[in-house]
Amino acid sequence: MSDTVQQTRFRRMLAMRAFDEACLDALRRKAIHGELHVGLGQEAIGAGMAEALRPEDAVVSTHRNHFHALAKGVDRRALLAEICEREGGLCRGRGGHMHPFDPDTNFSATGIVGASLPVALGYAHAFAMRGESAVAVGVTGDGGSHTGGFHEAMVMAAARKLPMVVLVENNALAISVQFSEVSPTDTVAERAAAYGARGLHVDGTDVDAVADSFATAMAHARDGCGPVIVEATCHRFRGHFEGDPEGYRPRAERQRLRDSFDPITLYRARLEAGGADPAALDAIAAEEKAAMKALLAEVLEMDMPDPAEALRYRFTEEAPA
């Protein structure tokens, strides 16, 4: 692998986590309402995803959907304003953080768990009916995949070989629920078997692994060979919401899963050993966060959507004659 790619995937992590923190800056700001859901600690799967798909691919998300949106390419200023209700956001602000819709990438999320499979089959049925090479990618978590929705979708997409990549980012927390006492099988990946899918197992916090198994998935379900599950085991750094007291794992927990699995920690320690720059990649760090201090700066300046508009884009009108 070439020292280029590494950095790509460096940077992309590093430019990932900087959006979040800038979200996090936002809301304590207050320039955020409700519950805002940040994906610290899995900056390795969506860094990872980003280079196997293609503009004309679509992947629906959940309600932790930062990192997926700006893998799929999604401006991120358009994507920042959305989440901080700004006139200049994705959906004008109408949408936040957990229903931004970006039809140009072919980018959509959902708040609902598990809801994100359904809509990704639909995709991949018009995909596969028109003849196109294009791929739909569902998102969920581990909590998701014990949803009826998950598997009606493995079902039919599975019975008609359709171009779909279930992604399942595993940081084995349904909200506080542990997926050891839940699940009946030990991976969600080896559930694929019985649908008669292909199934895939990676380690979430190394992103060469997640990017060689994403495109492994994603060059299947292209080729016609039928649906895919990638499940990727992660951490969850922060809470299931900001606010969210964590009373089911212990502060020293937390900090341990932040000391032993950071994907970024990690990767730079492979990056080192590697012969990087230690000096370049601090560059790199600092360049990524003063780039997203800037423009969270410029999106709060945006305007907010007028009181007056806030029965807008509620209702389908017809045009007049």
The other form holds:
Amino acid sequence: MSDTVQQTRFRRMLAMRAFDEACLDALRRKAIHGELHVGLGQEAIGAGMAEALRPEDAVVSTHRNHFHALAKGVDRRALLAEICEREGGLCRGRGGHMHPFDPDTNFSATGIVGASLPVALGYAHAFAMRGESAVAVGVTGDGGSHTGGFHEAMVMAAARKLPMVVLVENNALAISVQFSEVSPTDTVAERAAAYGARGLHVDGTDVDAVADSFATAMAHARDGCGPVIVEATCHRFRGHFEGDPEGYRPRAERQRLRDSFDPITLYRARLEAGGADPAALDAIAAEEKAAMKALLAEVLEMDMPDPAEALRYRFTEEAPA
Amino acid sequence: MSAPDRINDRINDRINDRLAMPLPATIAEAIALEMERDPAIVCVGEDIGRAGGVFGTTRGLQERFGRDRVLDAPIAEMGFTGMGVGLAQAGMRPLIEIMFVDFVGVCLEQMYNAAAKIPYMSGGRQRMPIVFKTAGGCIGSAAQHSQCLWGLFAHLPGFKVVAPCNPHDHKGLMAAALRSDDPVVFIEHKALLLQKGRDFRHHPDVPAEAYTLPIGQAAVVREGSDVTLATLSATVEHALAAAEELAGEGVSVEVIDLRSVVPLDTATVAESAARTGRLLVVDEDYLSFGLSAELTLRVIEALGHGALRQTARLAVPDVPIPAALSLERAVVPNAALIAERLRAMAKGA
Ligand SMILES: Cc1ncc(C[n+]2csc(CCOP(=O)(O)OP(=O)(O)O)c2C)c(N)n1
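Could you output the structure for the form predicted together with the partner chain, given that the previous block was the form predicted alone?
Okay, now the whole complex, with that chain kicking things off.
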């Protein structure tokens, strides 16, 4: 029996959570070095965007990119292998967790905050000039919404009514800096008006609401009506990166966020209230967890890149034919 | 216990306390002492206030000096780097923190077209007392978070470029940078920022009071007679480890900490290389068009062609820093790679 729309959304969120939990597991096993950023607490946004994305669309993401990659259809085995720095990873272990690139699915990311949006602008221009119906999605956090790149990309996209959607994951924090303390506006979405663009504000812990808003935004951009800013509010359950001492917020606050705003718990309650069988939901959760566990085991068996090849892939002639 | 013993114990305790200080606390202390002395100093950067900096190098400053003097900025580097230029023109002495040096891509404009050139463009009328404080170096965060880039700043005329290697120098050079009327790019190393005083091989002791060190003087941190090894920042520690290993094999290595790239203390390196006849420059920055070639050539120019039996360079071989540890180890100079290179030199003529 195939999943209903709701079950699919539920499954997607669980798959995303299981993915990042596998990353945490890999980190504990020292298969990842450097500062890992996970998206736990933000699954409803990744899952909500997946439905309206078409293969020809592009997504340009951030340092916290795993869920967007999965939403775009990046192969999760290759993604996990890249995060674990394997030769068999998406980028042969050269990019790592902050820099996954997948030309096959038009997915990319950057570790430089705000740098995603100008790249999305480039995709949008290419789609428009070639008369294609694809949409470019640039993802940013609330912190990235204050950058010059955000402003410049919005100016250019709106002036030319380009098919671009800016997805702002507003988890209220940029490392330690609170959105409310540095933003001149209460929301990022309301800034859209200044660009003559459309702005949507949505509860990013509600997967149904995100799916609706994101679909509306994609349709708007696809129909040639110009860029849309979709701001999804959410909460970051873990430190900014793994190892963040989080001196800027009390432990109790973090726990309160987890207890009150877990998108999976919230959605499960909605599904059960609508008559869903708890056993069936448990089964979905167990399946996704088991699948990721098996996948991680497989990935950890994969080879590390050969040091003799460290300089390879800088230039075209160094890549395989 | 006798009275002198008790006093000695107390002194030791005090020294030990300070040896337990994380390097970031030493840097914060240096900034605090200067801010106390000079009310014109204003710090601006991401996460430097409430959080005290992602490494803790500004911890406690906002509580002490208030939110106007220690300003938590949004992620708007172009804005707040240019703000540094305006602050300087308005008579203030800004410290602008760019969290990681890799992020200068988004604000280099205000740094190199404004801060670095205005003193000259104004015919010396407009000073630019700005410290651009930033963290560089590799701790395993791949291509966009692992660079050093001091060669880039050194290439652009107008910056002084400092990259200290131990707690003592961090404190003295930070004070000197804050007192300098020129723009100083002060590059900390992330790996060192994770260490405490006693983790350092060289000069872990830091006096409690304020002091400055001259910007532009290299330090001989280990004496030797067979090879001169010049480097800076975290690589000094790797160089000392490699030198120790080579000493066990009968090769005597002199290790020089350059401490700054601009000014570059060629004289100290040339004096040493003239004695040893062999010069190895190790640089965690990229190899080509950088510090290693520049310094080598300056030494050759100082000593004359033929004065050295060997010159060698070890630096990141013009490749972005890879994510995989197996690849990173192959391209970022570490003690093993340095020892290997020294061994090869010792075997040569
Ligand atoms: C240009 C630039 N400045 C600073 C940083 C360091 N940095 C990395 S993530 C981050 C906070 C980002 O906040 P936000 O955009 O809200 O995303 P979140 O981490 O909350 O998902 C900062 C300051 C960076 N990577 N790039």
